[in-house]
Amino acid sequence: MKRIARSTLQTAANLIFFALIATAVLSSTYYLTRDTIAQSVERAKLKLVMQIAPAELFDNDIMRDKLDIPASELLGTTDTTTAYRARLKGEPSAVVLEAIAPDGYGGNISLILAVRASGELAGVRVVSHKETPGLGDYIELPKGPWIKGFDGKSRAAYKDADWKVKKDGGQFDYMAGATITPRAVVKAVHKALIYFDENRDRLFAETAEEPEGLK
C-alpha cells in the first residue's frame, strides 16, 4: 500500500515538474517573440493603411499622427483602437479607423477603413476573419474585388436605409449562398461612417482630446 502511495506521489511530482518546465518554455517563447510579432502586425497594418489611404491623400506622417479611440458600440470594438489621421497642407484629409463586424458567419470580422474628410470612403479592407473558405472569404482581397465596392460611397450618396445587401433591399452586391458575411460587413461599415460623422471634429483635432471625449 505504501509502495503504491509513493509511486502515486512520484508520478504527481513528475507531472508538476514537467508542467512547470512547459510553462517556463512557453513564457520564455512569448517574451522572446512578442516584439517580433508586434512589428509584423504593424507592418501588415501599414500595408493595409497604404492601400486605403494612398500617398496623394497626405503629406504628414500618418502612422505617427494617431489617436487612441476608446471602445465604441458603433465601431463594434471592445478595446481601445487607433485612428490614423491624414493631413494635406495642414488640412484634414482622411482618417483611418478600425472596426469590427461582430455578426459574421464565423464570428468577428476585423476591418480597417479610411474615411475622407468629406465623409466619403477612400477604402475598406478586411484585417482578419473566420468566414468559410471558398464561400464567405470573397470579402478579402485578393480572393475577390467585392470589398472595393465601398470605394467612394458615403452616407450623403446613400440613404441609411440603403446600407444593406440587395437581398435585404439595399444597394450592395453579395454572392449567392453567402449573404451573412457581406451583410455583417456592410452593417459595420455603415455604423463606422455614423461614428465618423458624430466625431469628425474630435478625430481631426490637432491636440488629441481625452479618450472619453469620443463617443
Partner chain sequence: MWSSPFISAPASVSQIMLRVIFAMVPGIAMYVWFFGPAILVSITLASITALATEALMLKLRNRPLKPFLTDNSALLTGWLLALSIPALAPWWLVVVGTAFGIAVAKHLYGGLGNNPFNPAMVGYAVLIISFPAHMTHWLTPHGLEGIVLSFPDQLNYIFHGILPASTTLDALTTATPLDTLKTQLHLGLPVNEIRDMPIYGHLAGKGTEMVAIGFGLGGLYMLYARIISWHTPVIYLGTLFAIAGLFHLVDPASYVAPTFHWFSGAAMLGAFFIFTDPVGGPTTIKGRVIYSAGAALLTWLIRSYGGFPDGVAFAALLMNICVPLIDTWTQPKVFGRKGDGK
The other form holds:
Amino acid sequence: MKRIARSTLQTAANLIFFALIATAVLSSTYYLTRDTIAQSVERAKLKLVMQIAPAELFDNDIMRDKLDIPASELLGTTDTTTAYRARLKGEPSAVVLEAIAPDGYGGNISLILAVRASGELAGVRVVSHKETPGLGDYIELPKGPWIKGFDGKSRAAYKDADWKVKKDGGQFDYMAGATITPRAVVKAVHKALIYFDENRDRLFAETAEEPEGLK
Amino acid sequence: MWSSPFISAPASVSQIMLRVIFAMVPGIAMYVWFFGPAILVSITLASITALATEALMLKLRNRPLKPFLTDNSALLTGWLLALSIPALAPWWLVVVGTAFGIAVAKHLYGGLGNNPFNPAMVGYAVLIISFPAHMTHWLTPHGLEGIVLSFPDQLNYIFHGILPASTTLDALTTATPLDTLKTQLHLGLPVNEIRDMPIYGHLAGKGTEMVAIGFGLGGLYMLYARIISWHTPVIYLGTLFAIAGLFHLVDPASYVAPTFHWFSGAAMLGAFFIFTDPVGGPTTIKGRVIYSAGAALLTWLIRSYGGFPDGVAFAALLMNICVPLIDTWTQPKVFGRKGDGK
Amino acid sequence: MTFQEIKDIFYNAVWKQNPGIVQLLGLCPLLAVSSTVVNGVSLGLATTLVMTVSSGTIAPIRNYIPNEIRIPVFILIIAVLVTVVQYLMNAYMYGLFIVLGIFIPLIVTNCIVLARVEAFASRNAALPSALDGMAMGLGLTAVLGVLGAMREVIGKGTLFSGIDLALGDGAKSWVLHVIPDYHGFLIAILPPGAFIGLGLLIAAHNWFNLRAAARRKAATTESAASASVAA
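Given the form predicted alone above, I would also like to look at the protein as it appears in the form predicted together with the partner chain.
Following is the full complex, with the preceding chain placed first.
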C-alpha cells in the first residue's frame, strides 16, 4: 500500500515538474512575443484600412481614433463592431465601417467600407465570404476588380433605385451566372451608406461619447 | 440451311452500346430543334477526345486497341458528358472533361468493367467544380427573347471564344429552369409566380422539357428492345415523383410539382442512360431497387437544398460509392449455408 | 554516429517510410494546406522544427519519464513547442499565420510527431533522435511541397504565390507564372484536388519501387545465369 502511494506521488510530482517547465517556457515566449504580435495584428488591420482609405485622406492615428458601433440592422451586424475615423488637420475626412451582407449564396459576406465625409465611398473590400469558388468569388480582390466599382459612388450621385445590379435595373455590373452574390453586396453597401447618412454626426463626434442614440 | 437451336446470340457489348447511343437520338434532335446545332459540335468534340484518350490509355496500359476502341463505351461516355454541359461551352471544356473522365475515372481504375464511378459523371463533376462560371452559360431556347447565334458564330465562340460585336454572353444565355427556380425561391418568390416566368413551359422549362421527353422516348425504346430492365427507370422516376409530390402537396409555394422534377435537368437522361449503367451499378435486382431509390432521393435533396441547381450527376457518384455496400447487403445466400455465410 | 547510420535515417524517413505517402500519417494538414508550394512547405518546416526539437528534447530525458505517464508528458512537450512556434509565426510571419490558421495548433495532433517520439526518440540517444525527427519532418515537407507545386501549377498556373507572406513584401516578384493567361483548373486547388494529387504521388512512389524491384530481380537472375554459364 505504502509503495503504491509512494509511486503515485512520485509520478504526480514528475508530471507537475514537467507542467511547471512547460508553463515557464510558454509564459516567457508569450511575454517575449506579445508586443510584436500586437504590432503585427495592428499592421495587418492598418494595411486593410489603407487599401480603402488612402494615406492622403488622413493624418491622424486612425487605429486609435475608434468608436464602438452597436449591432445595427442597416449594417447587418449582430455584434458590436469598431469604426475607425480618419481626420485631416483635425477635420473629419472619412470613416471605416464594418458591414455584413446576410443574403449571399453561401451565407454572410463580411465587408469593410470607407465612407468619405462627403458621403462618397472611398472603397469597399470583402473581408470574408463563403461564395462558390470560381463563380461568386469575383467580389474579392485579386480574383476580380468588381469590388473597385464602388469607388467614388455615393447616394448623391445614384438614386436609391440605382443601387442594384444591372440585371435588376440598377447601375452595378455583375457576372452572368452569378447574380446573387453581387446583389447581396450592393444591397449591403447601399444600406451601410444609409446608416452613414443617418448617423453622420455621431460617427465623427470628437469625443468617444456613449453611442446609445445610434440606431 | 436452317438448323436448331433458334436462339439469337447475345448481343455484344459493342452492339448494346451502339443501341444506347442510337436511343439518344430523339433527345438530341429536340436539342438541335430548340437550341441550335452547337450541341452537335460538342458531341463531335467529345467523341474524338473520348476515342483519342481511350487509345492513349490503352497504349500506356499495354492493352490491345481494337476490341476496346470498338466496344463504343468510350463513345457513350463522350456523348453523355457532352449532353450534360452547356452546348456553347468552349472547346477545351469538353476536351478536359471527357479526357479526365476516360483517363482518370475509367482507366486508372482498371478500364471498362472495373471503374466504380461513371466516367461521364466524374468528368461533369470535375467541370462544374473547376469552371462553375462556364457551366452556367446555357443557351436560351429559340422562341424566347434573346439573340440567336448563327452556326458559324457559334463555332467561332466555341473555338476562339469570340462573340460577334454587340452581343454579350448574357444576352445569349440564360440560367437553367432549375437554377432560376433556386434563385427566385432564394429571393422569396412563391413557386406559382416563378412558374409564370417566360422561360417556363407546360411541364418545366421551355425547350428543355421537350429534350427530356426526347430522352424519355429513347428510354422507352431501350425498354422495348430489352437493353435495360424496367427496374431502374421505374423505381428512380417513381421515387422522385413520390418525394417531390409529397412535399409539393404539403407546401406548394416552396416545392415544385413532381412533373417539373421529371422534365427538368438530367432526370430523364439519368433514369434511362446514367443510372442504368451496369458497370457502376449493383449486381442484384434488389440492389438496383435500393440504388435507384437512393439516387432519386439524392437528386431531389440536392435540387431542393444543395449548392448546385441539378443533382443527378452527384447522386450518381454518391450512389456509385454505395454500390459495394448494397451488393454485400443484397447478395443472395449461398445454398446450403446458414446465416450470413460466415 | 557513422555516416551510414545518418544515411539510413534519411533514406528511411524521406523514401522508405515517408510519413506523407507511405505511412499516410498527418493526412489532415497534408490535404488541407497543400494548395500552394508556400503553404505546404511552410507548414512542413514548422512541423519539422517541432519534430526535431521534440525528439531531441525527449530522447535525453527519456529515462526520467515514468512509463505510465509518458504519453501525457510527450504531448505536453510537443504542445509547448507547437505553441512556441505559433507565437513566433504570429509575431513575425503574420500573413502566413492567418493563412495556415488552425493547422498550426493542429500540429500537436499530427500523429507523425507523437509516432516518432514514441517509436524512435524514447529508445535512442539525443542526436539520432533529433536527426530522425528532422528527417521525418523533411520527408513530410517534401511531399507537402511537391503536392503543393502540383496543385498550384495545375490549379492557378503559378508557383510560389504567397511567398511574400513568408519572406516579406520584397519577395513578391519571386512568384512564377508558369502558364501565362491561365483559366485556372479550380479542382486542383479545392479539397478533391488534394486527394487526387496524393493518390497520384502514392502511385508514382509505388511505381518507382516496383521498377527498382524488377530491375534488382533481373540483375540477380542475370548474374546467376552468367554464374551458371561460367560454372
